[in-house]
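Only one chain comes next, encoded as structure tokens, the form predicted on its own.
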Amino acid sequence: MERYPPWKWPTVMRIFAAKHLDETVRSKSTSGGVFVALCEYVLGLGGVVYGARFDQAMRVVHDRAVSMDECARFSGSKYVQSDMGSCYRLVREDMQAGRRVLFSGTPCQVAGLRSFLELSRTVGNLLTVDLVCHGVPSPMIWAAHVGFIQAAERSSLLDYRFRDKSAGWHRSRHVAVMDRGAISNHRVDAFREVFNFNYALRPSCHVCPFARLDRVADITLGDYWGVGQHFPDFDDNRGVSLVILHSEDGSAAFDAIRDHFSLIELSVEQCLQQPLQAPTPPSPQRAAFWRAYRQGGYEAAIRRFTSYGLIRRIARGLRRAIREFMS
């Protein structure tokens, strides 16, 4: 078998903006619901799906699914580096058994799988999907956030939605699902700021060779953030997927599910986003954030570098003013 050369990048064949016609599917998806349809397609062929989910300890791990109920755990963005475990080996075993495999992950995880398998692009029973990736934060910081939320709320964390769309796709928020209900507050939101401000992305993310339009995957999925500029009538604030097809296998798979979507074909100029052009730059305060974390822990770091600290100061000032007024 021919190894896929890292310098031999595939071409971009077609690009689409996509919205699933089933609003229930789209409401549960981060953007337009394309991944759900791909899962249904591959499972319908007797195949298996690999993706990222939370385990019981709220770590993000890669896992194998053979039903849509199991695939449901993969839905929704997870802004953490996943633990691959034995998934690469299991993918190889499934392929050797002749099963169709859908593997989804970050661009580097897809490249790692292809390197592990020593396979060229022309593989009939492997379909790979990567993400328009901003970068992945340290799992250590995510574990610290989980512990912080559980201690502050005096409740166990059961699930976490990094992109809850209940207030609209453009105003998606972090929601922590505790054993006594779902919450979204300044404590939960601190991780969103840590991620968005690039305080704790892995150092390798800032020099990522896959932050470009051409990828090693068959299909690239992401949010189509340019929809409001280019096609405002297509934007209903409920999520639109960006679909970039890189290979004949990817195009064939998408053609098999395209009847489930409202689609607009895009030009390259209409789809470009920062992660499709260059790696995410580090925050100028990255080193200071990590110093604060190592010296005082997670809460000390977010108190200094996110609005969590400002809101706490405002709340303390209001409580002090109320006590003085009442005395």
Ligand SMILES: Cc1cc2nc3c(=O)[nH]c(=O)nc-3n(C[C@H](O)[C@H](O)[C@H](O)COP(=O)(O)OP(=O)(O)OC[C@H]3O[C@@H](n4cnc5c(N)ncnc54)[C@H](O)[C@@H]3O)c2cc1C
Contents of the next structure:
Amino acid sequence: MERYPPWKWPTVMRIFAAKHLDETVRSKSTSGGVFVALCEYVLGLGGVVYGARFDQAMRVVHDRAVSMDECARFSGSKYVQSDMGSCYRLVREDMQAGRRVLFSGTPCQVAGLRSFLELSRTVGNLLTVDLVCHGVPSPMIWAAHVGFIQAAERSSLLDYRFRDKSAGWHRSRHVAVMDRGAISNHRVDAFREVFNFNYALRPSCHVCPFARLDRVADITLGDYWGVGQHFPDFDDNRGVSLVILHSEDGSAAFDAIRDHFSLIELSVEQCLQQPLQAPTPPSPQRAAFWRAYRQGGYEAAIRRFTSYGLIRRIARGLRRAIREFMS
Ligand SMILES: Cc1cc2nc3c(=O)[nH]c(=O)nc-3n(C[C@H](O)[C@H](O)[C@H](O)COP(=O)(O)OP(=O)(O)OC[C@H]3O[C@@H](n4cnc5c(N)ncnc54)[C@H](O)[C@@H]3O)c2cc1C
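Beyond the form predicted on its own, can we have the form predicted in complex with this ligand?
Below, the chain from earlier opens the complete complex, with every other chain and molecule after it.
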């Protein structure tokens, strides 16, 4: 674990494709389940973990965890900018109290934490994990999506899986867990398109200085999408993590958990994907999407810019045709 200061931009030391050997862990994780093993490692040393979870209002917030039960809420990517709340100060208090800390977040959140700790000259044991990051959608649009689904389904949203793998990792879909049960339909799926088509990422994501292989964190985690091309036999459609080790501390932590995984060591060329090379470009329709949202609200925007609108038109046409046929 790293002693602070000094600040440094770590380089890449080793890169792996990793699959957790416990299938239950992998099924609940976005990719190969590396994050869960890191939590177990740090908690086993008496440490604490910071990550992103949903709060009761389904906002995405950062929080502190001291048990695996609490860490379970961090599992699974939430494709929304998380609210850091007072977590930076809590990390500092934990470090000052001599606790080991695992902090996970987007690259900019890890860089923000490190700047905060450096400015306050905090010294302690910190392991940082960041993500290969496509960009984070606006919390305002996410809140609008939550309100839209709850109103349409006349039911409360209890949980949301942005990457449900029940139909396979390659065909993962959005699933909303309502108090009436889990659903995945064209309304829920609209947010997948809002995210994937880059309509509502934060403007800063499009000029992100961390969209590169070198990172501020000790370890970078991502989905290893190159597995099908480079190692098709390793791809069982249940999720493979990309693990990029940047520092001695990251390397030591990963060596301590590596027995939990099937692993392949990768070259830089085998791991590259777009967010490791350049920021995600905005959709050419980004401004029009926001205009539609401001003028007519969330449903008007997704009706115009996602397949939600097309599916509604087809359903309406079918209903009209059936009515005419029956009359
Ligand atoms: C907004 C976002 C964009 C991403 N874009 C890509 C991408 O383009 N390519 C790619 O390969 N991988 C991307 N990832 C990472 C990927 O989805 C997995 O999170 C990663 O592979 C780790 O998977 P895992 O199975 O080890 O653990 P998981 O259990 O899936 O990991 C969850 C981890 O992500 C953190 N996390 C979840 N949501 C957020 C959030 N909103 N803000 C900050 N931290 C969060 C949790 O604290 C925890 O550390 C993205 C993740 C996020 C959150």
